[in-house]
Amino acid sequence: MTLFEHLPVLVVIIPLLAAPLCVLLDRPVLAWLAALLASWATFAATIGLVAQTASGETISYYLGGWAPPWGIEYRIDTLAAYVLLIVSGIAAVVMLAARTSVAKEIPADRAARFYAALMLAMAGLMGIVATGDAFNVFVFLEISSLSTYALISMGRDRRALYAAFQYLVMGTIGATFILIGIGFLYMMTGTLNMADLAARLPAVSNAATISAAFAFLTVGIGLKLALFPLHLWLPNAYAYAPSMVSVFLAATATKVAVYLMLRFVFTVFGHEFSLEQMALHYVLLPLAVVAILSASLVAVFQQDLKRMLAYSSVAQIGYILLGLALMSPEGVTAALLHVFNHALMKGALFMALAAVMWRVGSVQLTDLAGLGRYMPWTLGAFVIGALSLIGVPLTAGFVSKWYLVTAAIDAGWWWLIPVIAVGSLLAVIYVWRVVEVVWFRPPNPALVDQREAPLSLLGPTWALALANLYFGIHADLTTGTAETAVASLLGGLR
């Protein structure tokens, strides 16, 4: 086999091997360089997978040559490649800025371990998406979760320890629910391979054990994706984690959890069981609506900009789940588009805040009066990300919200349009608070000597900001990929 044929496993192995290498190197610069090379090599491998699956082809890779269901299978279809691209792409951009930011926020003696944990988190997320084995999902989920707890605890604020512990407790509950659900499935079918599960489950779908497995998995995954009201871990985790961790988590972790829900709901259980027997959409719809409105309203009153964006993320997850709740090809397409676009917009926004934190040492709104005069490029990128968050035309956020509105109209759910509009209006309010303070207030005397952020932070920030504009104008690539993924995922659902 050629190296090209091993891409499905390489996207997991490369960051997994980079983690111990970072510890062995034990010097901040060398560890960063190893992580940088690993993340970009993984990104390049993922692009190869995207090219192979663009036409709807599914890649099946047998570990050790053992065919499923006895062996472990890595299975990459268009949807998996789409999500792998998000995770590896964001990781690659984050690593470009990591050296500068980490040197300011993480003590030098912990930097190598920080990069190791970041590589483990990346490997875990990539593994969740790549594997076709249900128990492997749990294993990779634990790898990413444990490393994430460590990463959050490295924040400079002492409250980072509380945030990490809170996430550990809730994350452990979620992982336990997922493991129980997988155990029930294995008990009823005798297999852990997802494709094999999909073939065997219809014969036992009326059993109460299968319904219980579905419920446990839905709640467990819902906690991981910060489904309202299971989102309580997210604001503190994003707010008090080191800046690069906030960027990475906000842009990737919940997106992988959304992928996991899609995979179990539509591939493993099937839409007939999920929609007709379990009526999942009647659970997701009200929770999504409440998330959009309540989290956006809470974001309006936040003074810490990272907490503001964290609550905004809960609202944006609501938009994604709203698309899933429509349970139509158009709705799921809108959800997948927002998964990609939200990664871009939150990546740009948190990256801009990382630059502000590096220069000012604070992201409290009251400390940033007039900062736009001294850091125009940084806060200009923030404004672009914010416009995409609102859904202004010619930005990526507008594309996914437009698809969501049209999907609601096609489903006959006209009343959802005011919900989406009010959510966007609330986003205008909390974004305008920031714009008004940093651009139109008299400068804070403490900021008089401030200068623009270094190029190592500005470059990745603007790369993500410009991506929001590019995919808002040239949306054919993302919409076409999302539609191809949905066609294979939903099958005959109409």
Contents of the next structure:
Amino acid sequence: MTLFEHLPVLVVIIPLLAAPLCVLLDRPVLAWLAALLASWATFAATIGLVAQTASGETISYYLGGWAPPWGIEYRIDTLAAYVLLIVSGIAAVVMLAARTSVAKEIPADRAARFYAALMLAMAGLMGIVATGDAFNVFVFLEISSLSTYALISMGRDRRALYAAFQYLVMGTIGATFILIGIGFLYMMTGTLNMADLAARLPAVSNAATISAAFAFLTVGIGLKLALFPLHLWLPNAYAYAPSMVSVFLAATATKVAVYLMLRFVFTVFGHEFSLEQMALHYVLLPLAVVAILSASLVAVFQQDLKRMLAYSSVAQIGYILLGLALMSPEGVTAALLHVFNHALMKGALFMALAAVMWRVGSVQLTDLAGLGRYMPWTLGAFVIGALSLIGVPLTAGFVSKWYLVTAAIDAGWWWLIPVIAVGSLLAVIYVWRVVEVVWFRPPNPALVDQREAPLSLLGPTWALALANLYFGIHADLTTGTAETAVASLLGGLR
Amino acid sequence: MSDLPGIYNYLIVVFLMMAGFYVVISQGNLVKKLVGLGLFQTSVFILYISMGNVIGGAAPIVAEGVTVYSSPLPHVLILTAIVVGVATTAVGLSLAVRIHEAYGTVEEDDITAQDRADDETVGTSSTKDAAANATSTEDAR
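What does the same protein look like in the form predicted in complex with its partner chain, given that the last one was the form predicted on its own?
What follows is the whole complex; the chain from before opens it.
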């Protein structure tokens, strides 16, 4: 079947075409329908890709029939399919809930353009993962970033504008650093295809230009994935963005940046260069540890729940980088598992907050006293997501933390275990503050007559919350995929 | 000719890049920040164009008697990057306009001061504010 052969490019093209369609349709409901259909079609196409790559095959697709290294190649291996599944899956769930939430938070005359920007952001993120061309990565990165700035600025609070501006400045500096890095690589090798780069780099890896390229790429991607000292844009951006944008970004944007990091570190430069010659793990390890401890600590003192979860995201990215810094297949497997599980837990948590925002109009902790009596289902899903965040057994969060701890012991870095434990304890504290206020405080008089959130918000919230439980119990599904992905990513490290 | 023409471009690139970066960091005015950001991006354009040059190469147009051409690929790449740069500046400026509408200023210090004042005065009444906003969006529809 011919359409089937074109799946690698379809997962990018469907959302990319849906974006102008949303603008043309111009009516909120029609635009939402178009975006909904596009996101589910993309999700279905991604499942096709996952099925094709499940046992470690690589699909290579020549864009326009031009063979690499002259043409642009789309390259889907198990890792790429796995990340594509996260992005399109979350987008599909977000679109289910979007209509209700957007009708409340975005003025009707801007709603169609909101969906268009959301589809563009999705197309950009899918493209970063699907492409096997270094310059193409930069283009897709900017497509997703520019639409993300626009999406964040649509938040109801005027601070959303300033948050979007700050993200624009830092994001552009990050993207330009990536552009410089790619330029240096091209300078030394004369190619932009990732597989070709990987083949040609070892011959010139002693050149200072390559080291500089590596440094620029690491810092640039670090800005995008909110690596600890470069995370300053993230809390405000997530806190003031419209609820649906927070769900989508928190669950996908940083994950795609992590993918990009893995791709450049292991596929393009190769672990011998990245880890042995440049000693990347000695840079990542302390930053990851500081991220886990400091961001969790800051989260404890937040009054705005979205901000609290945003700081918690910075800490969770610390866990992911910790797995990467362990430099072993087990560590990278743990990192990949946490990429997937963190998308599930943050998706569920932000989605529950979107439901609270829809009903109450605020996510300030002081406004939510006793809300558990009125919205037990929403906050029940929040608690499940929060348990997964802490890493309680039988939730998805436990699986990835278990792998992380095992990998740390295998690597002989036993002192990482207290770090992970303290991080989890801090998560208990900031989650407990919420539980205490919403379930055990006398109700805030302003909340009288609040009812449960509508099914269109509650359904996706519970779908994500139950996914946390499902992947916590049937962990072999995700661990199997992650191990296959890691095996193809760094076969030589074993 | 000495080596100078070879390094000259890169010196310019480094100077422009650092100047742009410094403006982004040091200026409190959002529009000036965008100017710095534009400078920062432009320096990378020059970097790419410089690396495409081949010593003694002609413009990459097929002509009789010419055998050495400059590489056209970096030029094509940077056309894309220029478009991205223009789009970034446009989005940045439109955000600055919206910020000016919302705050009445584009100075970073004034914006943070207003935000801090909001935090102190609004406090717990944010529920009411948000609820009022919600109803007004519904009215608008």
